[in-house]
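The data below hold one chain only, encoded as structure tokens and taken in the form predicted alone.
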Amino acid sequence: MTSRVYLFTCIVCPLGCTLEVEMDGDKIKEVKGYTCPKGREWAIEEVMNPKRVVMSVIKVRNGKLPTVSVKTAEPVPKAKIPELMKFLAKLEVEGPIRVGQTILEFEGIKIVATRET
């Protein structure tokens, strides 16, 4: 098997705590630096699966301006952010828009205005 290791700053909370994930293939055999439960948790999936929210824009026809900020309501698996950045570029929503409005889904998590238009 092939040993690899990872290093991360952790981002859960303002300490910022230098992290080692050290894996052994495909499994995790030691995280290092965390402070609290939930940085080893952010670790791990940072190896394992890591997410992003997604923020972009879209088109909008008969708003008061021709695109609309959005972002997901949830963190989405960095390996469908290209397939999910292609779907949105081809949308175009009707105005107008408002702050918090659900615009469509994308694989059951929703795209949200992030301002009006």
The other form holds:
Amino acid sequence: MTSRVYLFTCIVCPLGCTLEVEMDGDKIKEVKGYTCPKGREWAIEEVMNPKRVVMSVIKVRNGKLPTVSVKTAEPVPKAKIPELMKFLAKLEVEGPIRVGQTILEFEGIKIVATRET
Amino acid sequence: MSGLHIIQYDVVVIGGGPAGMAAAVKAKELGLNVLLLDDNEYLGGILPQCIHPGFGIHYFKEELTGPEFAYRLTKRALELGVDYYTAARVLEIKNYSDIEKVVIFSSPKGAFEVWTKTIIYAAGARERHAFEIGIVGDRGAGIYTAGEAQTLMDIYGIMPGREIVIVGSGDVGLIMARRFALEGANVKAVIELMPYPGGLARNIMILKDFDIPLYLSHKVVEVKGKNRVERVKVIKVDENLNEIPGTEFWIECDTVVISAGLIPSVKLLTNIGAEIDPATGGPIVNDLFETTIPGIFAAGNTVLINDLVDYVAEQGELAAYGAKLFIENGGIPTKHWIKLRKGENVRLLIPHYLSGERDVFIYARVKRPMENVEVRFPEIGKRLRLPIVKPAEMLRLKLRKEDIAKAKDEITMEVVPL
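Mind sharing the form predicted in complex with the partner chain? What's above is the form predicted alone.
Let's see the whole complex now, leading with the same chain.
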């Protein structure tokens, strides 16, 4: 079994604790440096299954602006992000588009417009 | 149409970003006749291009992206029937008397002379550019401020470059580092002059996410590349920010993105004699964000560079409330003004003057990072413990009316180690 240590600056609150997660293979051995339970939870999630809300822009035909800004309706596993970005880069949609409108889905994840165009 | 249109309002808000829009909405809700002006083609200021989340947690109690934050304010302004002009360039402000002011602007709809009782100035800030931070060398294509790069990418859908060096680790620079990396560009380095990062902790995380190297205590001194940027020269600096000879190295890149801070846009205010605080770069203001010219208020990044749009909008609302009080009373009522003074490890703070008539939020920045500190206001016996303070994170502290009233002429704020 290989042991690995992950270091983060916690972003749950402005305190910015330095968190340390020690892994033994794929199991968590120890979490250090947190000052609240939320921080501990976040550190574990960061190691086991890091996710991010992804935002980008999509090209628009006949819109007020040449692009519409979008976000994923929920956080996406980090490993999926490059694939999602390539998918978004190829798209072109027709205006007008409303804020909050689901433009399309990527593997069950809703892509939502955040700007009117 | 030709000639000058003459119109009349209670309050003219200059700038349609978050501060100006929040001010216009609030002023309208308070029953004032309000005109909102912005020189861009659309309202929202820089928010429509800030497509990342992290906005609105305090103001809307919900995490939004920049465009969504702007949309909510715009929608509210339109529902209330706020009069506004976009593509409107304000040429001049004139201050004839406390309740007679003139704003002259030009727009595609003609030239206008607006007679108004009050003005809320919310023109935001501009970005510091390459020449202001001592970068010399060739002037090929590929040198942008972070905001310019953001406008190109996130409004117009144009990729500014592929091999990127970011100068400055402020929030906009870090956010652009992520945007470039997500779009498949190679972000080769973030270069920071200071020994600590300039941005919020949540944005520093971005560098880790994309394995982007951060060089602290380093600066870019030269750009090479005749037609397009080809490489930049980086040098290490000592604790006094002096260059250390022999530490130079080059980074190959086609794009340099400057994220070296913002400077409040105050030209129209200084033209009519408003006093400026050299520490903030913005006007001296009282607790309703009135400048030293009676009836002219300011809010948002024009006053001081904020970390959060939520505080910018809050300041806009306060200025609108100020305008209302001013019109009703022919001035801001107070027994006497109490000066708020900078003490130990306080680099800047606002408001500069307190009336003692209301609770006040103090916005301040420290000079250097410190752990386990006490913020003290000795004249009124108020103290507050904080585990950590950083220059990158603005302090926002509430002082209560009763406490302010204990002071005679001034209140000092100091940040001292325990």
